[in-house]
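Take a look at this one chain, the form predicted alone, written out in structure tokens.
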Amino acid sequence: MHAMMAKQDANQISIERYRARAAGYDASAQYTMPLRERTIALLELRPGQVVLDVGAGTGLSYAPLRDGVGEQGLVMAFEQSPDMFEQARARVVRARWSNVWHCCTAAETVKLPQAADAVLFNYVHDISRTPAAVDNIMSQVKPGALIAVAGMKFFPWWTGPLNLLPWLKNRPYNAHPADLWHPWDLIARWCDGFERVSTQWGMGYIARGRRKSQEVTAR
């Protein structure tokens, strides 16, 4: 019960923090669009596939994901922030995209209409650090699906005070800004062949793996 209440509080913190930044999010995210596109490329999307955008924010990944799966494919997405999701909804309406399914809900409870062939975790730190969220998502992914992840991390421990920088950059957006030592490990336990490289001079990372063929025990 305590863990459930703590997570509800964390979700509310995240919603409030994104409410304050939703209006200017797209402009600020332009700086990291090359990294977003690089991460999406790791999914090696093919026409007709079903891809999931985890914590989709304002839907900035929708267009490149649609480019990958084509008109016959499907982009699925969810976002718990009502303020961010409203921008994603408006983006889909403006573009008249008919192959985007998305909803405003939390990662711990989202129910997907189909199993995903590929999954994008792009800078969704609080989701990546929540076992119930990762387990719920990954249990709805096809075995062998490609999983691509991008996010922030701490520099090596011996850099000491330098790690104040990623903490400060993470804090305005996330409820768990200090949990940056191994922020990928909950996702990695669901994957085979998980590989990771550092980005942003060591303050970030991108990674890729394949969803294991066998079931993983939920944590």
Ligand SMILES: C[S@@+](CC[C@H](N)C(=O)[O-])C[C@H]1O[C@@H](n2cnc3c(N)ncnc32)[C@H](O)[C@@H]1O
Second form
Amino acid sequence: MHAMMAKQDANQISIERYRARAAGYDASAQYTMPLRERTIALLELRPGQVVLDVGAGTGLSYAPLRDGVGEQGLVMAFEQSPDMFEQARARVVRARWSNVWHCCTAAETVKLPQAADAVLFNYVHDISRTPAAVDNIMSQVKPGALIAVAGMKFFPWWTGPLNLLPWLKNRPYNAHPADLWHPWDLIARWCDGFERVSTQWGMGYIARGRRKSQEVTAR
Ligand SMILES: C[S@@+](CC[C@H](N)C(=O)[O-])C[C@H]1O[C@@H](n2cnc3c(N)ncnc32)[C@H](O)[C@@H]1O
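Cool, the form predicted alone is there; where's the form predicted in complex with this ligand?
Full assembly next; the chain just shown is listed first.
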């Protein structure tokens, strides 16, 4: 019961934080577009595939994901913040994209219309640090699917006070700002061949793996 309350709080905290940030989100995310494109390239998308955008925010990844899967493919996405999702919804309407399925819901409970061939976790730290969210998503992904992840992490422990910087950068956005030592590990346990490189002078990471052929048992 206590854990359930804490989790509800984390979702609510995140929704409140993004209420204040949604309007300025696209402008603030512009400088990370090259990292986004680098992460999406790791998915090696092919025409006709079904790709999932986890915690899609305002839908900034929709266009490059659509480029990857083509008109015959499908982009699936979900986002729990109504304020962020409203921008994603408007983006799809404006562009008249017919091959984007998306909904405003939480990672812990989302039900996808199809199993995904590829999955993007782009800067979705609160989702990546929530076992129920990661397990719900990964159980709806095809075995062998490519999984690409990008986000922030701490510098090595011996850099000491330098880690105030990633913590401060995370705090306005995330409900788990101090959980930055191995932020990829819940996703990695669902993957074979998980490989990771550091970005942003060690304050970020990009990683990729393939969804294991079997379900991973609950922690
Ligand atoms: C830093 S933004 C990244 C958005 C998008 N992935 C991008 O690359 O622009 C993190 C997003 O995760 C969403 N989020 C956080 N926790 C969530 C959850 N449990 N379920 C669904 N979305 C969540 C937030 O509302 C926010 O829009």
